[in-house]
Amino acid sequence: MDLQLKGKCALITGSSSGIGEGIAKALAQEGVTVVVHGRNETQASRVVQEIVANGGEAFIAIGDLATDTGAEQVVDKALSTLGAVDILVNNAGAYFLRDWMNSTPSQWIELYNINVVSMVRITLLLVPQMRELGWGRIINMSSSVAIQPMSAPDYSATKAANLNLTVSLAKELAGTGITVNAVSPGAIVTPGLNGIMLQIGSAQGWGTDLEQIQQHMLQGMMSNPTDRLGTVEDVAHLVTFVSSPLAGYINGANLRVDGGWVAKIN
């Protein structure tokens, strides 16, 4: 299927590993020029690198999309080199492993600025020129806890938020060639998913074996009825069709990659 991506250009924001980075491969491979950011030179320089050698073309963006500054030299970093951004994919975020008695109210004030308002300031400075090419694609990565939370609250409480966004954005930009759709993972193993199973493999006494921890996980927390866990590939495959021109009847989505853990219709 020719998913009519050649020539497009993309910002996926956090995609110097794990999910993001994963996007941004499968973007590259479809003919798309992209923008991988991160905070981290050394790491984002070695996604560059992957995706060059693989025959993609790819540069690099540094900034903190916590601050205004930061977003803003993100941006202008992307615009400077691609032109303009066709398909902005708003994966940046964070993650802690605490619950509602060890949290405080300032950490979730920082949480929310790092996992939501940080969308907010990068689709308020691409939208326009979005308008403008009177075609675009905004993808917000969201997470099954939007909808059924387990433990990090208020990491729940931002991916529930990034769905609502994503509804209000899609009818904001009615009739502009713009669609607006949310992705929610599941339990996608990468790196961080890694140490966090670790965490709790050692408090529930499993020991450090990962591949055994994932069973108990699979026999517990994150049971599902497809019985495994996923794979970055399993969320950038969706990802990057939605970001091309034959997902354009899908808008206003949240576009589930879970294995069916989440026991409702959507």
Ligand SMILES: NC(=O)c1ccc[n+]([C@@H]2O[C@H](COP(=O)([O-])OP(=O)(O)OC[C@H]3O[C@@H](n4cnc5c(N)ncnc54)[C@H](OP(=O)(O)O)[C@@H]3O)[C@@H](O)[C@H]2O)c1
Second form
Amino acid sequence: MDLQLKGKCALITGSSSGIGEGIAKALAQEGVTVVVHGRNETQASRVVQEIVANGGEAFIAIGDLATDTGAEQVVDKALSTLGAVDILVNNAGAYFLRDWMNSTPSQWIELYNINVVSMVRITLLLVPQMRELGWGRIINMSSSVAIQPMSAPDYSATKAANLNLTVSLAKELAGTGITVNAVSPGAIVTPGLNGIMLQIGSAQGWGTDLEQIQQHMLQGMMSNPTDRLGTVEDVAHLVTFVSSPLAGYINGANLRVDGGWVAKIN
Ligand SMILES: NC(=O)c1ccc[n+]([C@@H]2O[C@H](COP(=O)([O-])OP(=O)(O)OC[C@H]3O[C@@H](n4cnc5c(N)ncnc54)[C@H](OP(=O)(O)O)[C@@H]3O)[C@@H](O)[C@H]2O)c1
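The form predicted in complex with the named molecule is what I want next, because the block you gave corresponds to the form predicted alone; please supply it.
Expanding to the full complex; the earlier chain stays at the top.
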């Protein structure tokens, strides 16, 4: 299938690691020129180098999206490098292992800023030029825990907010040629999730062997009908399709990629 993505330009926030890295690589393989973003310049440069070595076209933008100036810096760099951004993947995000009674109001505010307001900042800066293009794709990274909350209540609430703002933005942009969708991964093996699993493994007395901890998680809280944890490619393939012109009738949707972990019809 020709996804008709050749020649498009994309900014993938939080692509210096994990799911975002997988998305940047998958889009680049389809002929999309990508801007790889993160705060860690060494990691972002590594991803750019790997994409270029594989025949793709990639550039770097560094900035902390939890601040207005950081977001402006990233968008300025993306637009001056690419000319225009056709595809925005709002993927950057953080998660911490804390339960209800151990999370403080300031931690809730801080995480809401990182996981929700960061998306708002980048979206507000990029939508005007997408309107001028008369075409665009905005994909917001949510999570299974948005509709199936677990521990980390502050994180789950930010991901529920992502679903909500996805729908209101899709309505706001009606008739512009820009679609807005959310993607909700289940448990995806990434450096970020591995860090959390090591903390859980140590608290549960499962040792420090990641593969063994993953097996425990798969038999317990992350058990799903597909019987494995997800890969960054599982998410990247879905995002690549939703980014394409072929996905023009998918709009305002929450697309789950969780192996069936969320026990709901949709
Ligand atoms: N892994 C999962 O199981 C899973 C499941 C559902 C949803 N998600 C969501 O998927 C997204 C990526 O998760 P991941 O597991 O791939 O995490 P990861 O490996 O920890 O990567 C997170 C990325 O976000 C960037 N980032 C974090 N805070 C940032 C900030 N303030 N400003 C700019 N960049 C920032 C990081 O950049 P630097 O390190 O360079 O700063 C990094 O590139 C997140 O939104 C997460 O909530 C993950």
